[in-house]
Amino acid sequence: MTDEATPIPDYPFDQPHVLEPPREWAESRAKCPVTHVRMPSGDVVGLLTGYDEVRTLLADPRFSRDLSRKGAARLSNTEDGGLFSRTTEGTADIQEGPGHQRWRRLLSRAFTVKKMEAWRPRVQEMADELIDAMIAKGSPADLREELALPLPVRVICALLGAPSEDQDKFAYWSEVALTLTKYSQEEVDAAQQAFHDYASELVEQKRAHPGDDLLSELTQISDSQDGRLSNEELVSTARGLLLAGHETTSNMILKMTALLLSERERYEAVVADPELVTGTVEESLRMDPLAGVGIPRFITEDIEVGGEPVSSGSSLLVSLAAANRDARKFPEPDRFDPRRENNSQHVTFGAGPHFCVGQTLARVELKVVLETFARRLPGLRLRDTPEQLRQREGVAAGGLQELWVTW
């Protein structure tokens, strides 16, 4: 709740250092279900930081993903308002509702637990190759350059049938697409067009020379003219998978490693007992201190959130990372506990009908990375102190700029 005497804080909040959450997360939860913050665009949005309120909102169809609606808050300082307000060809019908369900049914079949586990040996092989090369170059190494970026790119490119050599293009286009303050509208427009052209050409190559990959399979579906997937939806899907398939996992590999090595007994526990890998990955996901801005929603009718009235036509922003620190759900939420019984109930991958379709793949990659570190690099350490680590500035995704490690 806000009043005229209370200044509205700027968002994202400042942090003591990159591995410590902002104090405003706990303060916001203690005040009321909906506090207010000012985005880089200057627009004010309601902020949700409570676990139950976040889960409820993400599952409720009255909270729309479509922020191109009139009156919706804009997050970025670019003219188009940023990623969530940007109108992209081929996304209108699959963004929510029955169209999203149709699109999700097509994609979900490719990301089942069984299929992703079948990919584990290939992910392991890729991780070993990259770590071999990192070790050969010698200590110290920037983990972002040597593993955290190339591994998810190689994995999603192999899954889609795209060339992984273009990883620097994907990284740049993704970062520009996620800008809050870092890039201009001209840079956004140019990157959007280049990414669209790239994805369109890739789809045409798959159409002409289909292979044993997801994009070739989806190309055949889009050509079937049965209404399941249009060509523009396919191009948009290819872009979305290339972006999401590496951006979030790359960030999380760095954040998980930093969280473990900054208090090294966390890492030593995994080295001593590999059975802790799954719990450690889940607890790292839950305690992610650099999760980005969160997920915005447009309110389509007057409702209440936790007893707080919210008007139709306003916007709310859910902080997944803040919700994961809610003591009502996770007792002693700032304590890292890989044996926490409910740590897999975090909302890092969202909730409801838009729950991250690729979360199983992300979990496989994170587990492979941690298992490989514990087995091959038991002496792994941070080169810098937590206070010296630098976060990515001006983009909605959060994350670390780099992470230098020694062994």
The other form holds:
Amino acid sequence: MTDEATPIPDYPFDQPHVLEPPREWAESRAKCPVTHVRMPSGDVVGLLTGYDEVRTLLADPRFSRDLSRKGAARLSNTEDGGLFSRTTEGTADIQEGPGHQRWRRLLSRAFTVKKMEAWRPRVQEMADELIDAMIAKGSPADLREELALPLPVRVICALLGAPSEDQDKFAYWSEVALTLTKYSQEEVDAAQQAFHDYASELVEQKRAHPGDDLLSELTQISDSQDGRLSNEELVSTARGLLLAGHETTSNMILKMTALLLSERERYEAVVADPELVTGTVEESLRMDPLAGVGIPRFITEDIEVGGEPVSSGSSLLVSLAAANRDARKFPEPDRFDPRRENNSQHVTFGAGPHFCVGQTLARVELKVVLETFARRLPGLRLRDTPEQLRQREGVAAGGLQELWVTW
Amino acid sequence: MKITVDQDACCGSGLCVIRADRVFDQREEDGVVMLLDEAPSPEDFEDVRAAAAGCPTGAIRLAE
Ligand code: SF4
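Can I have the other form now, the form predicted in complex with its partner chain, not the form predicted on its own?
Now the complete complex, all chains and molecules, led by this one.
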């Protein structure tokens, strides 16, 4: 409930420092299932911070992903309202419902556990190459430049069959696409157009010279015109994978490293016992302190969330990171425990039919990075204190500007 | 223990395969869950329970 006397807080909330979550998470959870916050656009949305409510809402088809609908809240201060309010021509059908499932099944087969495990040696090779180069240059190093950005880019490019030399372009276009307050509408339009043209061009190349990669496979499916994937859907999928494939993973590599090295016994435990790698990765994902804005949904019918009425036509924002600190699900949620029994049940990758399609790949990348660090750089340390770390401001994806490490 | 899976609800995440690969697999063509063993042996119970609890779409049902 919005209490008339208390002003509606601005969102995203401030944090004591980048590794420490905002106080408001716990406060919101304690108050009621839905609290209200004001987005950079000025629009007010309901915020969900409880684990059960978040999972329920993300799985319910009455909560639409389509924020281009009339009356839906806008998140960013650009005229178009930001990433979630933008529509890409010809792709409305794969946004949700049966169309989404059709699209999803085309993609899922490329991301099965077996396929991703088969990729692990290549991911390892790429990680080793990058770490070799970083060690050769010498300590200190900015992990973002040396590993966190280039690794996910190389991996997704190899998977898709795209040239990884263009990583600076993807990084820029992705960041602009995710703006909350950082870029103007003009910059957004120009970057959207350039990214779209780039993806179309890439698809045309696959059409002319098909290879043994995911985009070539999808292009052939699209060309067979069996109704599974239109050309517009294909181009937007290529763009979406390039964006999602590197942005979130590179942010998470930095956040995981910062979480572990800031309380160094977490890192030392993995160095001493590599069996802890999986649990440490899951616990880092669960405790993600800089998770970005969360996931918005538009409410299409009057409903109840955790006993509270939410009316049709309103918008809700789901805070995955706040849900991951719900003590009803994870006892002593602020304690880092790689042996926590249910830590992999965090909602960092979402829940429901839109659950992150690339999460298996992201998990493989995070594990490879951590194993490689523990084996090759047991003396790894942060150069700066947590208070000195700077976050990337003004974008919907939460991350660190840079992360300097020594060894 | 008896397991059922709802292949229509499944989003192909593969989490169940990671947790209990003796009991679950994914279809090659679309990543959708396949049940390898609908009545697993007791030593798999714990993993199967974790798989059901962690399934992002609630596609795994257990009758115990
Ligand atoms: S965990 Fe659930 S959604 Fe994922 S593959 Fe298994 S049944 Fe499908």
